[in-house]
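Here we start with a single chain on its own, the form predicted on its own, put down as structure tokens.
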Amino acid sequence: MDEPQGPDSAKGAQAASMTSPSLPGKVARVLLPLAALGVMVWFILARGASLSPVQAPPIEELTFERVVFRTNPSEIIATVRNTGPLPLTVGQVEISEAIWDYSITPSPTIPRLGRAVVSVAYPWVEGEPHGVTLITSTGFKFSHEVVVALETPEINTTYMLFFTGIGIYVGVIPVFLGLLWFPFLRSLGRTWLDALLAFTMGLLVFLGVDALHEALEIGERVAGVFQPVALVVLGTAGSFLLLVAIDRHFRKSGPASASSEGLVLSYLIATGIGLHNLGEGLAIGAAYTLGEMAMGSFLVLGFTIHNTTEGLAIVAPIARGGAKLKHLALMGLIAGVPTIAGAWIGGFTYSDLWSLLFLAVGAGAVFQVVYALGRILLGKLHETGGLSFPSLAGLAGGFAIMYLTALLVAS
């Protein structure tokens, strides 16, 4: 039997009707001040500099994003972009203090944040040194030198078979050379395949934070208006956070044998190594067709050392349930096969910023690995009142084996 309904129960009916809008009252809430914003952006956008007492002349910014050496025709191509905040005009180009005629696509006046490629007719010389100047119609200049010029490589059959050679060379075969270790892991016991695990989060912190490092050093070189910084960052954090994700779902999928949850970890292990073996063939590639040939083979011969102790991580958390063959080939192509399309990227349409973004992505994956073993590690911790001294030995031998091998490829 319903209640009769008092005037105080109708007052507040009453109250919170009026109180509560309609639909199109809501948008308008919504839309309100976001039109009021608009009208401030557009009134900043139309007035430009004029916001200013003091009329100063306009700062401008030009980046240099790739130089091209070609044969035939002998000519320069410099893809630039206009990094400032007005639009700006390429009035001259010079090279090796001369002056030359060049051609600009799509136009000389080039838009905030636009990109233009421009072509000049010059007879460099292979080995030697060429710095390029553009002028703007307003008198600032814009150098980028070349220490050694050398042709840079198009996609063709020789510069595909030369660059996939080396990422096989550099990251595939040293990653299969440390996962033939897992036969005789297999025979270890428990103590000493904890101080393995240990060793493996050591070495992957190595890894993580050596990513982030050359992130940040690449990011010296990206223009400031694409905030490398934040996109560092977001590279880290996204790829972090979706890992995370990915490995909550097969967790959540169902009862996990321990031996499954230690597939699916070198699975990740894999997966964070295999995109920071990107960010390496990005380097040498990019050495290659900067001119750098002998910092290029130096890399190659280091990475190839430094990377086959990668196989070992991988195999670290099946050591004691094991695993088939199919997953260890899988598991191989996945960390190293990106070495491959690492070194294409870099030899063919290296760019700082897409380098930046890999590293960091790289850098993302490696601490999600780190996250997973040190749940694992702290684990054993709570269980035994502490780390045993061959896992505390095995995290610092982690650090002190990758630094050691890293020596090999530092510039």
Given for the second form:
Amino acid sequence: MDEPQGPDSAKGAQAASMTSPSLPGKVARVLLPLAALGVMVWFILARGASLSPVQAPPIEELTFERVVFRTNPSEIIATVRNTGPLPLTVGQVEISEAIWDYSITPSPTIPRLGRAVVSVAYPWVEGEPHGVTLITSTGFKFSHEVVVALETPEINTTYMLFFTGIGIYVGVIPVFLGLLWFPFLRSLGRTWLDALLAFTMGLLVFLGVDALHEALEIGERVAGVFQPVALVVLGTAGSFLLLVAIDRHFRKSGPASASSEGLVLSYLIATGIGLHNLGEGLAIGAAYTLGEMAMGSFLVLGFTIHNTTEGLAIVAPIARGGAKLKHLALMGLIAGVPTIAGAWIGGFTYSDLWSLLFLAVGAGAVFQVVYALGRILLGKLHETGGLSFPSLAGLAGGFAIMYLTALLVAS
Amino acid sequence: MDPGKFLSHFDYGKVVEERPNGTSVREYELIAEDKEILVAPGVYYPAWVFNGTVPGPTLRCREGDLLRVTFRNASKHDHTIHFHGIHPANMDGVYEIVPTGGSYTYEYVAEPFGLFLYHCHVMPLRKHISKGLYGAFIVDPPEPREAAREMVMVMNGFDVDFDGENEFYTVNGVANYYLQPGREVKLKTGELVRVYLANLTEFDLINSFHIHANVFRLYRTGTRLDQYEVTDTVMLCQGERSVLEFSYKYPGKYLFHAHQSEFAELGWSGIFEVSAHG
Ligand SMILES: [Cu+2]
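Having seen the form predicted on its own, please provide the structure of the form predicted in complex with the partner chain.
Next comes the full complex, and the chain you just saw is listed first.
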């Protein structure tokens, strides 16, 4: 009933001290929770598993990152990572259900998130499946099945040239072929150019969705400890936001003419497609390494046709304003050359984790371009009161043509 | 060589010397190769073969003969020949691995008499056996067995998709060969039949042999002439052998097959077609 004055005045004093603490006071307020957390961590580490009422045996986890086949002498080399919560020790190695002598570096005991390389002198048989199984000191068993054993390409001139050739064939030449449409595009009227922008947008939506799907699929093979889905989101959102910021910066600082805006957009498209093609290169290099290149020429043909439309996408925004030849050449290189780098990485040091990141970053870049194109097309809505039929058809057509050409490379 | 000819084909080697005690010096040649072979109608398998076939040739000699088996390796992988029977350690084909292009001569006196085997003994053993590097090896007793219609039956399997399980089971290399019209094993009533039966099936622990409408004398491993049992079904472990003797009383068509129904229906079945003696 009768409220004492005390609490009110105390509240007032608290509020006052909150608003203007001294510097040491601020530092103390930052450090206090951290110190408390430190005590907590020490307590948990010191007490360990005794926190739990039941003494459960530790769950071990081991992930195969790469399995390499060598000849002269015949050897199987597996790179594994401890993705469990505790260190583990490899005790035995079996190849296709038989115990084999092996060597392991740096140590049979692998710390949490640490890596080890297991080498087994094994007379593997080309073209046949081989299972690699590691049994830990506590009896956990981890297996990896290679469906078709093939000699893994080593980094040497022959393979460098081979992968470079494939990259040029699949990435660089088709993009430049697409750029050859530039003179034709310049002769088009405004409605058709809008339709072309819409076409480019449809095409890029497909590439973006495709890259995301691929990244998530690879994520299923990546150890849970690396949080593959979060990495895909991080890579996609990160590259998207970064490129949006860059785009804004250019449009604010540069002269705001329509042609320079188109040029920036074209460069961004080239960058997005370049990142996408890096992912394609990875896929091709990895397919070769994993012995899936039997369909090689068909795969190369498919990517070639698929990528020719990418050149078209790059030049769509500058068709009205025009551009110097050096810009076209540079864009072609930005979009095409990453395929070569991708083929090298995929062929020599394929890693699921890196592939996932490349694909996610590529998806983000592609979505940024979709966003920029969308803004241009939506801007026109105010002028014309709606997307024209050719633009709608272009949007659908872009998506459809990517779908159809992707059928050539789908597995 | 198709299983029809393989059935009654015995490789006695080249006799280079007849010795006073009645034994001979025999020379054989076995060549290992990588070769695609037919294992079931319409299905080929990338095998490793001795002298072009799976099973390899049935080597035959007499107890006390001096054998010289020259092995040449024309396969892309290391191989050896490991014989069953009594011989010195360096003739055992385990440590003297013969690389691609290499050769090795196994030389020893054949003993004791019985039905033996030879097979590659390079690791991984499961691979080298399942790929087809094996055959039967008959050592005849000093006093020959009673004259008979003789045949060899090597039971095996083929893992054509390399998943560690056999897709096909055969005798002498082709699934259901002796089941096909015109390819039945032709016998006569009253004729003594002797089957040299060996189990070289990989992946499965055992295989078996069963004849219809008859019983046979079972001489385990063929190492004794006076001890046998009478039965109609015999189970053999991987690598085990037996010599079987029987004759048919009535003419007609009689099945013989593995008594594991699964194997019988995956290729390990055949027919004895018995005609009246006359
Ligand atoms: Cu071998």
